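In structure tokens, the next block holds one chain alone, the form predicted alone.
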Amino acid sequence: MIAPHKVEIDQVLVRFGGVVALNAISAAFTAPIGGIIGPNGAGKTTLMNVISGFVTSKGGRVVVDGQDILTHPPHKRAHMGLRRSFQKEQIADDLTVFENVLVQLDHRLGSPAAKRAEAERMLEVVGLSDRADIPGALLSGFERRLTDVARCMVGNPKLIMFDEPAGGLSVEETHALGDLILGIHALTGAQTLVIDHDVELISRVCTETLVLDFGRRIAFGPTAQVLADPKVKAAYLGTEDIA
């Protein structure tokens, strides 16, 4: 079995003006799939933006396999194996499905034939081989998401982050997406972090989960245990708080 990478978030602090968006957040993700949940405005996407380099922290570290990636610019993090999807899929409408995946390998070493073979293999994994020549503009929402997943899996990723990947998907599509996420580690060796409001998806695919509320960590640990925490139910599920 492939050993998972370790992602250690250590005292990450982010301020936007006078607002503390992330208040010294710490969590060590060691399982193949981890979740990050919380109500709107909790700081989930901000934390992902810090890890990927779109937001600069005022303090703290993010250590992947013993290396603080916050000391590197975003493009260097991508070269190190960091992959990121967004709430809105970053699919080029004027490129085919295959081209959207292949372009992610531009910076990688290897022959053109090897890169094409890898892109083809990932399209087969996500079930889009028969749509490889279709322009992005003609894809359904689910097909765009699947293309995005394939893009994240090529090029020997170490850490893949999905920001609300199930947004707008049907129950059946969400289940299929969950199957794909569950298979990422065995297929690529990458660790995966998932933000989503779908508690059923988080419960199904994530071994451990971090819960944020107003930029603070309110829980972290095994997902089932975290989701049963009264403070989590109060903040995220809207039940009465228990002091």
Second form
Amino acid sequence: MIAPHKVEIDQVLVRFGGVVALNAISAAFTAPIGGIIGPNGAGKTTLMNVISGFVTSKGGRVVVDGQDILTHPPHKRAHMGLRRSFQKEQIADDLTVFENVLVQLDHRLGSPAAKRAEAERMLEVVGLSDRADIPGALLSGFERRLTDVARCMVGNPKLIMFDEPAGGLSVEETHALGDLILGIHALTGAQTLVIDHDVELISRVCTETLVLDFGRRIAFGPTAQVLADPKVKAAYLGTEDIA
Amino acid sequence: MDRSLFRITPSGASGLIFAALAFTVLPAIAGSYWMSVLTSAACFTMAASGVAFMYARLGMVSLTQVGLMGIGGWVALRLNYLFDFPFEVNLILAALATMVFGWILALPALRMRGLYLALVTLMAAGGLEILFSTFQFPNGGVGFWGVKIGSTDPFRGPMLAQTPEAFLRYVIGMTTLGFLLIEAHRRTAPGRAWALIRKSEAAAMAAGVNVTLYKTWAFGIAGLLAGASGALLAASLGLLDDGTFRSPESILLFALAVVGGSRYWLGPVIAAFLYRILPALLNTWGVNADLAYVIFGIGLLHALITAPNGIAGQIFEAAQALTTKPRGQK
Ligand SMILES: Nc1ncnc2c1ncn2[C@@H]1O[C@H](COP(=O)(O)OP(=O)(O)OP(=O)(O)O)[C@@H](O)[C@H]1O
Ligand SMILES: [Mg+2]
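For comparison with the form predicted alone, kindly provide the form predicted together with its partner chain.
The next block holds the full complex; its first chain is the one shown before.
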């Protein structure tokens, strides 16, 4: 077993005009898979954007595997082993499934043959080997998600973040996705953070979970414990997502 | 080795056959008037391929391309009268100098998108227009600008191509090389990066793509092609006139590349046909050449309303439908 990495979020602060999207958030994720939940507009995506470099935190630190990453531009962070998917999956329509995965390896040193082999291997892991040469435009929503997952898994990742990966998926597809996420650590050694509204998925795959509401941390700890927290239940009251 | 790099697609095969036919047939049948029209059209095909590629791969509108041709032409003429380099050296240096200019143009352009990017590139074209009309093109005079009144000193063309026919072949060959350069990029890491950038810059960055680098690179390639085509145009005419490189020409060339179909090799060919050959045809038929602008307008409306992939897109889609139908019916 590979030693788990550690993602330390320390005093991350983001304001958009008058809105405090993240109010001095701190949390240290140490489990192989962590979750981030919260009602709409809670700041989950913003936190992911800070970690991947699209939004700047006013002060604070994010330490991944012993390295403060906040000073690096987004593509450098990717080179350092950060991966993420977006709320809307980003698959280039005019690239094949294979090329959509290969692009993640292009900036790395190494032989083209080795890169191709790795991309092929990850497509096999997600079950898209027979779709490898199909253009992205022809994929179903689930296949696009799987391509995204394969892309995140290549190139020796350290931290993979999924923003609502189960959005728009059926129950069976969500289950299959959960299986894949559960296998990431053993396969790549990477730590994973998952944002989702699907509490079933979160409680199944995430060992520890951070709950945000209006930019504040209202709970953080083992997932079952967090989900039973009255403050968390109150935050979700009236939002249909948790029904 | 990248095994998909040398894969021959139906579209690629048709392009190579077209180039081979143009290479063998056109110089053999054209008279001296048409030889010069076709040579100029081949030069503009190369320039149009640069803007078409930027638009198709990155969605970037560049309205400087003909101005950049002027730079390539200027550098080639300047070198020709300063040194005794063979034409090939002047051609390469002119292309490289224009590529650098493309990079400089990319600096402000990288911060802009859409309409703003188009405006910045148009301003650059306007600036070049003023420079060219103020200083003219070198023709053998003394000093940095190298302009003299009266007759022009001779321009050394390529050693390989001393006759107009051979020179037309030469330009067709170079233009084909330009297309292959673009296609080689499209099939390797830069092409993958561009495709992802066009999908979403954030997604590209998250995949480790250095967006600034690859966008700048694209500007450089468009500049390289413009510079080479400008140098070839200078060689074909022996001199250049600032009227050729006014900013409306850049707008027109871009618009025609969209009308032609920026995603296909045929698109820039159609663009150059409309830009250079159609007015010449109207001329020989005794029709007012301004009618060409009316046709351009209709073509643009056609592209905007019914043919997002341009005329080339319609042709290739029709060809595909024709060739796949029998199989589908089985
Ligand atoms: N680029 C931005 N500019 C201005 N405000 C923003 C920006 N991005 C997010 N916000 C605001 O910050 C707050 C947090 O948004 P965020 O997208 O992080 O929420 P979320 O938890 O991901 O919500 P959802 O579950 O709907 O995806 C919201 O009030 C949102 O309107
Ligand atoms: Mg979100």
